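Here we start with a single chain on its own, the form predicted on its own, put down as C-alpha cells.
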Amino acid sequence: MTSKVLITGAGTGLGLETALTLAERGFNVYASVLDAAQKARVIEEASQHGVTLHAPIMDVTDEAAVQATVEAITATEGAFLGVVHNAGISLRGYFEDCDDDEIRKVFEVNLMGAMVVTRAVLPTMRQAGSGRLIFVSSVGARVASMGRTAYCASKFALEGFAESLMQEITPLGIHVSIVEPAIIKTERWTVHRGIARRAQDPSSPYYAWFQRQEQLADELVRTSPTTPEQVADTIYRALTEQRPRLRYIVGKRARLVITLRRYLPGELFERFYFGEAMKRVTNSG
C-alpha cells in the first residue's frame, strides 16, 4: 500500500509539526504551503530533522491549483493513502466587528477549501478501494466560544461536512477521522492571530469585553498543557489504526469541556459554563 499523505496547510504550526513527524515515521509526505518562503522553511526544518518533505506551493482556494498538484501527484505515484486537512486560518472578534469579506475568507479557507481538496482527491481513492481522511478542526466546533464567532462557525460546518461524507464513502473503503485539538501554544496565537479589522477600534461598544477575552485566551495559551507533538500522534493514530475513529479529541482541557457537555442537562451547562466565560469577560454578577 502506498505511504504517500498530503498535509494542507504545512508550512507553519500543527501542519509542520505533522509533516515532520509522519516523515520520521516513514511516510511519503507532501506538505502543502502557501509560498516560496514557507517552502524554505519546510525543507530547512526537514533537513534539521533528517527527513525528506516534498512541499509543493497550494493554495486550498484556488480550486484550478488544487486539482493540478494532485493530479501531478497521483498520475505517477497513485492514491494518497491519508489527507490531512489542516489549512486554516482564525479570526478573533466579537460579530459585529467582523466585516463580511474577513468572514467569508475565514469559510472560504476552513470550509470551502478542505471540500476542494476532498472533491481533487477523492477519485483515485475510490478507484483504490481505500484511503484516510482527517479533518483538523477545534474543540471550537464542539463548545463555541465569544470573540470567535466566525471561526467556530466555520469548525462547526467543517464537521458537519466531515460527519456527512463519512456515512457517504465509508462503504467505498475510505475511512473519515476528525481531531479535536485543545488550545496550543503555536503560530496561530502570534503572526497568525487573525484579529478582525474592527475589533481593535476603541469606538467599538464590545472593545473592552474584546481585550478582556484576549487576556483571559493568552493564559490559557501560556498554561496549556497541549502540544503540537500530541496532536501529530493523534493524527499518526487516525492514518495507521485498524479502526479509525470518527472523532479523536487531543488534551485534556478539551477532553473535560466536551465531556461535561455531553453529559451534563444542556441548561445546566450553558448557564455555569458559557455563563461563568461571560462574567469573567464582563465583569458582571
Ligand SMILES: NC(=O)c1ccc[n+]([C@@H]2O[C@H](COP(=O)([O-])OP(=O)(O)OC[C@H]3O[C@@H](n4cnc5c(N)ncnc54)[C@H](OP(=O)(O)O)[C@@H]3O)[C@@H](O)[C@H]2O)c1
Second form
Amino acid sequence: MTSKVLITGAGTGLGLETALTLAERGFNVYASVLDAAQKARVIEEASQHGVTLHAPIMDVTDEAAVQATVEAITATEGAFLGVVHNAGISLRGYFEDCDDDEIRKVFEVNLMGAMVVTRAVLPTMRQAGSGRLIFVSSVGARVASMGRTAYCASKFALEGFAESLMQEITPLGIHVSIVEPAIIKTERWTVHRGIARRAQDPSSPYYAWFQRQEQLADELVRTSPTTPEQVADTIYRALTEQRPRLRYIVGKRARLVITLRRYLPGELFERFYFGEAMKRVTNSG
Ligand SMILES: NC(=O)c1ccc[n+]([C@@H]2O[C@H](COP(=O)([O-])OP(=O)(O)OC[C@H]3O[C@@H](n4cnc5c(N)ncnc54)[C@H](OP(=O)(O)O)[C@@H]3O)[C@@H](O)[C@H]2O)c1
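Next up, the form predicted in complex with this ligand in place of the form predicted on its own?
And the full complex, kicking off with our chain again.
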C-alpha cells in the first residue's frame, strides 16, 4: 500500500506541523500551499527537519487547479493513502457585523474546499478500495460560540458532510475521521485572525462585546495547553490505526466541554454553559 498523503493548507500552523511529522514518520507527503513563497518556506523547513516533501500550489476553492494537481499526482503514483482536509479560514465578528461575502468565503474554503478536494480524490480511492479522509474540524463544531457565527456554522456543516460521507464510503473500504482541536496558538490567532470588517467599527452595536471577547480569546490562546504536535499525532493515529475512529478530540479543554455537552441534560448545559459565556462577554446577569 502506498504511504502517500495530501495535506491541504499546509504552508503554516497545524497543516505544516502535520506535514513535517508525517514526513518524519516515513510518509510520502504532499503538503499543498497557496503560493510560491510558501512553497519555498515549507521545503526549507522540511530540509531543516532532515526530511523531504512535495509542496504543490493548490487553492482548495479552485476546482480546476485541485483536479489538475490530484490527477498529476495520482496518474503516476496511484491513489492517496490519506487526505487531510486542513485548509481553513476564520471569521471573527458578530453575525450582523459579517457581510454575506465574508461569510460566503468562509463556507467556500472550510466546506466547499473540502468537498472539492474529496470529489477529486475519491475515484482513485474507490478503485483502490482503500483510503482515509481526515477532516480538521474544531471544538466549535460541537459547541458553538458567540462572535464566531460564520466559522462555527461552517464547521458544523463540515461535520455534517463528513458524517454523511462516512456512511456512503465506509462500505467501499474508505475511512472518514474528524479531528476536533481545542484552541491552539498558530498563525490563525495573528496574521490569519480573520476579523470581519464591521466588527472593528466602534459604531457597531456589538463593538464593546466583541472587544471583550477578543481579550478573552487571547487569554485562552495564551494559556492553551494544547499544541500543534498533539494535532499532528492525532492525524497520524487516524491514518495508521487499524480501526480509525469517526471523531478524535484534541486537547483537555475541548474534551471537557464536549464531555459536558454529551452528559449534561441539554437544557442544563445550554443554560449554564452558554449562560456563563454570555455573562462573561456582556457583563450581564
Ligand atoms: N488554531 C486553532 O486554534 C484551531 C482550533 C480548531 C480548529 N482549527 C482548524 O485547524 C485548521 C488549521 O488552522 P491553523 O490553526 O493551522 O491556522 P492557519 O495557520 O491559518 O492555517 C490555515 C491554512 O489554510 C490555508 N488556506 C486558507 N485558504 C486556503 C485556500 N483557499 N486553499 C488552500 N489553503 C488555504 C492558509 O494559507 P495562507 O497562509 O496562505 O492564508 C493556512 O496555511 C483550520 O481548518 C482551522 O479551522 C484551528
